[in-house]
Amino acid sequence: MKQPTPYDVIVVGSGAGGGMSAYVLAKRGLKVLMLEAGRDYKPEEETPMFNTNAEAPLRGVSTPDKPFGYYDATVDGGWTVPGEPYTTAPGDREFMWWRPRMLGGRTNHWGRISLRFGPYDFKPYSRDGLGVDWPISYDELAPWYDKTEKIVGITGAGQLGLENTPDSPPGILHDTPTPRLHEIMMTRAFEAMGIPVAPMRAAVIQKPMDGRSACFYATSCGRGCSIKAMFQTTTVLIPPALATGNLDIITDAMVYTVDMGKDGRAKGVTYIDRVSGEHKSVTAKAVVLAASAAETARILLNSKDGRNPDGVANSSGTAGKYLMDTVGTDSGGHIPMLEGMPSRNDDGMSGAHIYVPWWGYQQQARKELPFPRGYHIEVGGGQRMPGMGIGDLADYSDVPFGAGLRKQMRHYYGSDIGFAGRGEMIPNDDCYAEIDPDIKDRFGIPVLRFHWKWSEHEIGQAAHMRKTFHEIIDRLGGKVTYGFETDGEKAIAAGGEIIHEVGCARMGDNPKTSVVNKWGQAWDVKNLFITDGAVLPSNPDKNPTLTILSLAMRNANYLADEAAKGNL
């Protein structure tokens, strides 16, 4: 049967780089369907901002289908969809894959931390020789970011002059909420060691725009948003872009295959029904994928056909490689000073108020640390609505039950912080995903096969990580109270643990060595895009969200220029 509307572009995703897609295109005239392999989300609707802890079974804790709590915002995912596994070689060391199931994609559950790269971010080869240097610089993607923190909201005004943290003209960024108390003291011990301290950088308003609310500071930004002050593409991006006219949007719809034409050219996309199980193609003058770096990566390598027997726009060879994580690993400690403080109200945004971006940069190029590239730095603590790891302060209690507890407990509330460490990883040969040759979903589709290993650089900067952390511990006058290991091999987080999994259809000048060029345009299939974090060619240490929307905004613009005229 004729497909009702004729479409100008599918995008596949609605996550950042989809519904940023999605936004652009649409507001620019073109006839859009996005398909999302999940289902219809509403956060206003949904979204339990007032609910407490004693409401929710087992009063909130995490469970294995629910890691991050019982109120976490992501539904029908996580690191286990059910019937949709994926596997690890066999001696490889085990990477683990977050997947949403869910209208908006992982910017329902994100940390929302918000910092753009610098100018070292995208030549890091040029600087030490390791990795590859991006197509593009600072200066390019520069103008839009400007535009992307404009429509996003973003904390962290003012101008801090710090090496590779660019700061954004002034007029965009709003003011972060002022330090709490445990947070001015880690800003005066990580001082003391000549570190600078930053106003964090967060993707939650604090003044009303667009018809979104400020932040009240209710509950847990990890929670979704019914006010919309937390930036979510199904309360930012997608509303408006529905409002055009121009969108049109299927649920529950797993796109498998890229459909290729005999031109050489993408006509559209295969998917499953994922209530019905049928399958069902669709048709458009060009494809955008935004599915995340690794289902994008699935999707091309299982696009295979006469002309492309090893997956489609992979003339390179480089589809599924290089696939990144963040660098990561914590620590905790218990400060004295802080114990038997009257209470307060620290609860603000959810996060942090603070940030330590990397320091580095001058003993690195003096080669005085023992590895490349760099770390941030997001701190924890303070008395904030508690949780049943309350719990874990009756272990200072010497009282151990009753009223005796309770008051010990409260003497020692708030009196507990915590760092954890977020470094750059540099792509390697050893990091890749690719088809699993026996495996497959309940669907018929194979799955994703991963490969994984953490090189010297990365095993090196989390040793200094958890070194740094007990330092600034001990100037607090405190004890470490987990996160003992300094050795980086035991330290280091899990591949994908972190959630930043970027890669696998890298953006580079030579088709040779890269799937999509400057624009995110496949080098083989000139309609065929795209727009998630697959195609970063470096993982730097700032979080990769607002990059991932910054550079969809831009070659969202540069296909929909295209399109008018004609190339496409």
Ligand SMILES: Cc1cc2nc3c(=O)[nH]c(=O)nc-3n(C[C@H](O)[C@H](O)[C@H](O)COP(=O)(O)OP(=O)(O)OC[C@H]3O[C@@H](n4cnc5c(N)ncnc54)[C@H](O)[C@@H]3O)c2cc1C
The other form holds:
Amino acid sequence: MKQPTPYDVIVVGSGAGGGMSAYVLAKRGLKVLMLEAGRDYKPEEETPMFNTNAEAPLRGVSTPDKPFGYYDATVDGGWTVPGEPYTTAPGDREFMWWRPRMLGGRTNHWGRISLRFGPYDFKPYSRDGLGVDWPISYDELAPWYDKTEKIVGITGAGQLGLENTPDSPPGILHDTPTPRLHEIMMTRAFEAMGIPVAPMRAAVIQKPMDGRSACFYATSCGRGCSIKAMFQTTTVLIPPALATGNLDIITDAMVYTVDMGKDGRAKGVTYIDRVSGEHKSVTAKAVVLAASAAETARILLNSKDGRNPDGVANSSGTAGKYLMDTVGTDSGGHIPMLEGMPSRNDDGMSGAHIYVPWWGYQQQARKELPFPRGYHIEVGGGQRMPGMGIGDLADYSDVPFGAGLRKQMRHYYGSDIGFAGRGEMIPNDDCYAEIDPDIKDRFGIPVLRFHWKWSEHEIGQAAHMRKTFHEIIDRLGGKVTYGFETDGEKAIAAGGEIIHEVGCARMGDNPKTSVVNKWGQAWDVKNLFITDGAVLPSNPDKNPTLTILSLAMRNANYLADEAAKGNL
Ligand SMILES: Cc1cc2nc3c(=O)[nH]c(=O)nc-3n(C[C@H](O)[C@H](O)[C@H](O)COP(=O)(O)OP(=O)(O)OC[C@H]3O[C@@H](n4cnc5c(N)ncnc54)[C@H](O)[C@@H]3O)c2cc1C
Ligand code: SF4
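Return the structure block for the form predicted in complex with the named molecule; the form predicted on its own was the one displayed.
Let's see the whole complex now, leading with the same chain.
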């Protein structure tokens, strides 16, 4: 049966890349069909905004089903998705793959840290001869960062002038709330080491805008935000796109192939209705893949036909290749100076109010550090709404139970701090995803098999992170309480664990070594675009989502321009 609406563009996925693509395309007047594998999700109605941990089963503690706690916004997804496995190649290091299955994808419960990549980050090969350069420069993306930040709503105003950590033009960012006590102490300790500290840049608005309320420091943003203060595509991008009348959404639609026409152009996609199990095909003049980096690669690699025996858009053989995550490790300490403080409300913006941008660019240029790329530091601590983790404070107490224990726990509450390092990974030949030759998911779709290996660059960086954290804890007169190991090989998080998976369909200026051009347009299929993290050729330390959103905005506008010219 012919589909009732002739669509201009099919967008696969509704997270950062898909949400922004649909927003731009619908606003530009194109008829858009969004296909989302997960269920419909309405943050305004579903967010448990004011529930206390005491009301939750097990007081909201993490469980295998809910690794970020009972109230975390993720529905129907996570580290495992029932009936939808993936595998790791025998002998390789583990790769962990977090998959949302909900409208809005991971933007419903992400950490909101929104840092621009800097000029060095777009040309890393030119700087130290490792990895590859991007086909675009910072200056080309900067105007799109400006536009994206205005729509998303980002805190972090200030003109800091730091190396490779661009400021936004004045007037775009909102002011970050005042640092808390432990953040002020940390700032002093870092600055005494010659390390700069910056206001946190987060996708949380501090003044009302576009029908959204300002953050009023309610509960953890990982639950989502019913007042739309944090950025979720489900509250910020999808509603205005729907309001144009140009966007239709089908949820529970698991796309598994791009369908190709005889003319070498994409004619549409085929998906499985995850509820009924029916297979359905839809057509459009162009297709945008934004199902998240590795899933987009899976769709490309599973789209085999006589003309594309290795998958669609894969004449270079690089689809699935150069998978990356962020290098991560953490450590924490107990700071006696922070004991016995009067109770105060440290809730503030969910997440930290400060962060530490990478400070060692010049040392690395002089080859004075044993690893080539940088990391930033995210901090934690303070007297926030207590969760079950508070039980650890009992370890400091010499009273085992009762009023005495409660008194001691109040004394110690807020005296533990934590650090998380988030560093750049350089793409390597050993990290990639391919189709598993044997395993299929419950729908019969072949699954991904991951290959993973950290190189010495990342391992050296993880060791440096831990030593820096230990030095700061020492300077604050404290003792390390977790994250003792300084051997980078043992300290480094598993691949994928930081949930910044990017790469797998990188952009470039050579069709032999990349999947898409600088507009996210497949070299082999001119009406096929990729707008999620798959296109990133490298993964700087700065969290990727602001860049995914900005690229998606830029490239969706290019798609609309090309469509208007009749070039697709
Ligand atoms: C706990 C957590 C904290 C994070 N913190 C930060 C942070 O502070 N800063 C930052 O920059 N990033 C952070 N991230 C990462 C960030 O969420 C991702 O970089 C971003 O969401 C990626 O956008 P995307 O469009 O590629 O994928 P997603 O947002 O994951 O969206 C992909 C969508 O596609 C759908 N989909 C998947 N497969 C199919 C299919 N076959 N057919 C149809 N639809 C499909 C999914 O259900 C999903 O809705 C965090 C992530 C998590 C989970
Ligand atoms: S802290 Fe602010 S942005 Fe986050 S959920 Fe609460 S009100 Fe919303």
